[in-house]
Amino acid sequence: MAKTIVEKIFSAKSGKDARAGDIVDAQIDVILTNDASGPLSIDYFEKMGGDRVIHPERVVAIIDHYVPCPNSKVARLHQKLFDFRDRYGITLVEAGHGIAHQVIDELKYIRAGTLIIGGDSHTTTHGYLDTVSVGVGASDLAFALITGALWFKIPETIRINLTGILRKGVSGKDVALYLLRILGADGANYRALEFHGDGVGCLSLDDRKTICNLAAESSAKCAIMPLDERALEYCNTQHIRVDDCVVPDEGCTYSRTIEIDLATVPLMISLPPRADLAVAIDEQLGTPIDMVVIGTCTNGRISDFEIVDEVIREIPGPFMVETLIVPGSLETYKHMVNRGIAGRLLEKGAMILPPGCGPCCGSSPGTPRDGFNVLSTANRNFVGRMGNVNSHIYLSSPAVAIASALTGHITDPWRGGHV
């Protein structure tokens, strides 16, 4: 019987002929944690009587949420990760190297056909490279540390067919918000999203990461993009094995099919307080903005800041609002410095924060003041997300965010004599 990608990967990892709805015990290839979820996972590990990590070479802990460490309470949480590393031999990436989802990518842990779990809901990001990548809770992660496996109910799959080519200036972030508007906040609840169509080929690998990242906001279990020529070329240049890549069988069963012509996707804005409340930018042009944040695991990559640089070179004048720049990784930051991007941002009045999650989840400096309208490139905008329940968060692509920082209101960077 024909199988979807998620059914094939779970079959391979469980050693069973697995189908949607089945419950299986599956072997985990990569376990990702951070300083937000990791300490609690360690607590569960100890309560479960854990005395060893069965596959320490598969475990990566990355300090990214509380960077730099803000107080003694968090310092103790960080120390718990260091102690766990020293005792069990896992890999620990220290503060300042960047966001877990970006850093683990740069460390080449992501490989087609694998099963990845992470103590963060946006672990879905890594499905861009033909993986099943799932966010889990602290107790599940602890169990996987001890046993190397975890039970799963295999999700049904929604097929997303992408056709056409994006218009100038429209990005993967816009596609992701457009899809969220279609699905809604729980429209993919416990489903896998599987992307197909010739439109996928026009998406950069970073665009694909962004789309898979935002899949979590539709409550998807995971999001998967099969390898195509562009992805295979990337794997070749990065020396990433592709011998376990997976494609769906002809005639496999999907719970739903969604068709999107990329040529019809406009620049998008998500309205507070939910990411799926997404509208075309034309409906929000001129909305006043008090703060802009560019970065996060959604849009903190080198390609995002290259687009930002393109915009600031064309639109004159300083930033009109508080503008926070948060590189997704130290490698990204180095690139920004070497290319002069960081200097040009500073000249216009931006503040560049250390590589990490930054103010996205309200755990690091950058909390907006009461009444502030924030335009962010993040993935969540619910009430209090950035640490102040009396602020309002809008979501957009990096190009729209940086253009709006230069005007003080939501702005289309590609019209009105701009870029």
The other form holds:
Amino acid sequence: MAKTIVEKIFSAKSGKDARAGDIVDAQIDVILTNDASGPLSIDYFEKMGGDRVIHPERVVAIIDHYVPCPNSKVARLHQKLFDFRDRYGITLVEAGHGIAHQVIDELKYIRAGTLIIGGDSHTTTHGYLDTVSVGVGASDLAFALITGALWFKIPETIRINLTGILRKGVSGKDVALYLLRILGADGANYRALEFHGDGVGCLSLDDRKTICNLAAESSAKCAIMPLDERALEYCNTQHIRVDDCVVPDEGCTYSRTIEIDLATVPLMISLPPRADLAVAIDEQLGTPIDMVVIGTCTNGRISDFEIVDEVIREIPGPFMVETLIVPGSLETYKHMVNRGIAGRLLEKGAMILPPGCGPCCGSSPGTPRDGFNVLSTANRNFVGRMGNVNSHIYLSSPAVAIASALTGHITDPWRGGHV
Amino acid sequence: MFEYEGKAICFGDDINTDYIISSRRKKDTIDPYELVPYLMEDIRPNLVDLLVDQVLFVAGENFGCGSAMEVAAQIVKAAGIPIIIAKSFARSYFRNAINNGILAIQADTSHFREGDIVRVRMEDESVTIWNLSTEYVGHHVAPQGKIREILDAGGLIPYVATLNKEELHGNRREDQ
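Show the form predicted in complex with the partner chain, please, because up to now only the form predicted on its own has appeared in this conversation.
All chains and molecules follow, beginning with the one already shown.
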């Protein structure tokens, strides 16, 4: 019988002829953790009687949530990760190198046809290279450290067909929010997303990461983009193996199919307090903004800051509001410095924070004041998400966020940005 | 057989893990017992006052969406709440709940109101839910297979203790 990608990868990783609905024990290729979930996983590991990590070469812990370390209590949690590395030989990436989802990409752990788990819900990001990449809790992660495997219920798949070409200035973030509005906060719960159509070809690899990242907000188990020509070329230049790449069988079963003509996708804004409350920017132009945050695992990449740079070169004047810039990785930060982007942002009054998760979930500094409207490029805007329940978080692309920082209200950078 | 009776604390749809326990609190501790005073603080201040009674959670769709952080399941257990009944659960929360020995039951919860007295009985094949305040009774299929084994053990940690070395590593293929 014809299989979806998720059925094929779980079949390969379990050695079973697996179908949606089946429960299988599957071998894990990459285990990703961070300083938010990692210390708890270590607790579980110890309580389970773990005395070795079966495949330490497959495990990466990245310190990204609490950066730099804010207090002695977190310092002890960080120490746990260092001790675990010393004892069991896993890889640890120290604070300041960036967000886990960006760093393991740069370290080339992501390869088509693999099964990845992460102690972080935005592990869905890595489906952009034709993988099954799933966020799990700390206890599941500990179990996988000990056994190398984990049980999974194989999800049904929602097929997303993308056609057409994005309008100028519209980005992967806008596509992601547009899709999220269609799916809703639980629209993909217990399901995989699979992306197809010639529209995928006009999306950069970074746009694809953003879309797979935000799939978590529709509660998707994973989001998968089969390799197309552009992705194959990327893997080729990056020397990433593609021999295990997977395509769905013709005639496989999808629980739902969603068609999106990319040419109809507008710039999007998510309203507080839910990412799926997404509307076209036209409905929100002029909404006053008190603080802007650009970064996070959704939109903290080099290409995001290149677009930011394009906008600040076009709209004169300083930032009108507190503007926090959080490079997604040290590599991104260095690029911003070398290209003069960091300098131009500082000239306009930006605060550049160390590479990491930043204020996105209130783990690192950058808490908004009472009554603040924040415009952020992150993926979540729940009440209190950034550490203050009396602030309101709007979500947008980096282009819209930076243009709005220059005007003090929600602004379309390509339509009367200078107002 | 497992039976429990408690007062319902009710929530709506899409209760995310940040609402269950805010990430900002995890800066001070990840000990779920120390975090209990902050359980649901952003959407239900003073919820902790209700914990003097024997209680359970009743919710709408997609309970536990958002982050996969396991503290959001541990804290419910630490608060003495062994059962969550919801129309549906976010998949990562469902796993975390089971792994911590919390009985997560998917059921129609539209018959429940805040403060209703609810009795839950889990047997080999079935889970029965009585709303003693309204006399509503619901019958459901009990969790089976691996999920049931983990639940019966009391969570993933005691479950691992029931496995021998071969079972722990037995599913490893030799070519890996």
